[in-house]
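In the form predicted alone, a lone chain appears below as structure tokens.
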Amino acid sequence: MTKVDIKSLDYQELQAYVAGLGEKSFRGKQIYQWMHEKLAESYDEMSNLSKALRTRLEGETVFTVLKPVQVLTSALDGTQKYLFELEDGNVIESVLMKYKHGNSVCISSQVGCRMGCRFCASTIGGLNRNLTPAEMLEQVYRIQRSSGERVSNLVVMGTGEPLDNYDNLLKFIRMLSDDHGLNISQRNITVSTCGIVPNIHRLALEDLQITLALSLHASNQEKRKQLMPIANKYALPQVLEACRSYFEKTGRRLTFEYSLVGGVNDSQEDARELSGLVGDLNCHVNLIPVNPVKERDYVQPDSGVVQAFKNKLEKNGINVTIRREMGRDIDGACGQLRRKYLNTHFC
């Protein structure tokens, strides 16, 4: 008998599966709030359960936890990172990043990447599967409940290409945003793509108001295509108008991260080229220094050439800021802890 994956059901699914048993439907209730808004560990901690149904349940379900096996704190700014393990023994990273406004978490959508982009560490080793919704909830609820303060923003940056792994991606979307479960604002998630141009025209269609993050990384098609092969799939100009048509349909203004890469894409002419680029869209520019990776040669550029570029943008009229660093001393980079425990452990 194959277990029903019970904590990736969203709330409707809970309780259709909870009359299936011969239960009431309260039951089906109670069961999501402990899963959902509790953050039970176990039917054990489920005390208005009966022995027996708490007993069936464990027979018949996969109960999904994750488990931190690694959790750094950084010196520098109190980022923490959590290296949790998953059931079957593969390893995903989670960040937690505290700011004034409340505490963001950046969760990993996939274990692997098979996006290839040059610069990161995630993709290092391909992609090994699709991460469950649950497994994607559970990185927030474990985060949650150690750290014992409210998540109050979302980002899918981590390790993984979140449209790469669309259906799970929306189930976890809209059970974390559920009223039923954390009840996390949709216009405090962001979710990230390298750019695979049919599903962000899907995502248009979902009627979400969350914020769509476009890795950008260059001025140019050329230049895209020597740092993220997915360029060579959709083109820089069919990325763009999939963007605009994001906007149209949403309303929400678009987010384009460009990772700066030193002496590759950094200079004055890209930043002109980009003010070209993007200059007519309702957008923001998140600069982000690379993270060096040492299986990479990629290097940070100094801050002044940072600045410069800001500088440029700003003078062509585009709403940009330099990300704050955080976690730099922890591996802060996606897919740098990761790498580092399965070199540890499995060389």
Second form
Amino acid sequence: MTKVDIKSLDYQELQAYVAGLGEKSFRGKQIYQWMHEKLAESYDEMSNLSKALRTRLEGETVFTVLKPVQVLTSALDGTQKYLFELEDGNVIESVLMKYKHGNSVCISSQVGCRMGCRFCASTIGGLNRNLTPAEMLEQVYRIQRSSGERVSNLVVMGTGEPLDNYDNLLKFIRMLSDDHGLNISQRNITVSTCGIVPNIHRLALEDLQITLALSLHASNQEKRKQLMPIANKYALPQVLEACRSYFEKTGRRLTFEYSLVGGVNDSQEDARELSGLVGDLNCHVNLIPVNPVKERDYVQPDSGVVQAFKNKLEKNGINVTIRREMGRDIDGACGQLRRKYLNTHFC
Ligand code: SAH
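Could the form predicted together with S-adenosyl-L-homocysteine (SAH) be shown next, to go alongside the form predicted alone?
Next comes the full complex, this chain leading.
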């Protein structure tokens, strides 16, 4: 008999499962609360359940708990990077960033990634597997419990392509924002995608209030193809059309991420072309000076070039910020801590 992945069951599903065990309905509510509100690490903590029920659940279910194998804290800004081990021995990373407006967690959605973006460390070993809803929730739960800080914001910008793990992502978002759980506002949740067009259209119809961030990184199709293989499958006009439709259906302002790579996409001409692409959309552009990855030879532009790029967009009436680099002293960029760990332990 395959075991039930109990932490991936949403509120309704858990009620049905517990009723199927012949238990009274309030038990389902109690168990959900232990897992998703009190963030229990084991059945042993569930002190208002009988020993017999706990033993039965132990036998019939998988109770996902992530194990922190490394926690690094930035001396510069307090950012914390967590390297978690999953039940099958895989490792993933998550980040806690502390801002004046609250605490934000960045989670991974897959073990590895198959999108192949040239500048990204997460994709170097390819995709290993999707994360379950429980494994995505657990990243937030362990961080909130171990740091003692309430998590108010969430970004799906760690390793993996969230729209390549669509069903689990959707369940995760609904459970995280459920008032039976941590009840994190959907308005404080951002999902970042490299541009899987059919799933952007699908997401627009899910009746969610989340922010969509599109990894653009280039101002025309030719350049985008060189940085992001996904552009061969979904061309830039289609991607932008999907974003426009997302805004029209949800009313949520779009975010475009643009990693500035020295000598590749950082010229004034690029800024002009980019303005033309997004100028008529209700959007915000986030510029990210590329984080050099050991295995790749991309470099950051000089700070003057970054500033000039920003100024050009602003002159064209575009809302733009340069992303503040968090945790620069602790392998801040996506996938770098995990790669370092894999390199030292398995290569
Ligand atoms: N798969 C999703 C989430 C990935 S990571 C996506 O593509 O959006 C979040 C963002 O960081 C993406 O915009 C990604 O392109 C960017 N990124 C990845 N590696 C980077 C690096 N070395 N420097 C700067 N940005 C990077």
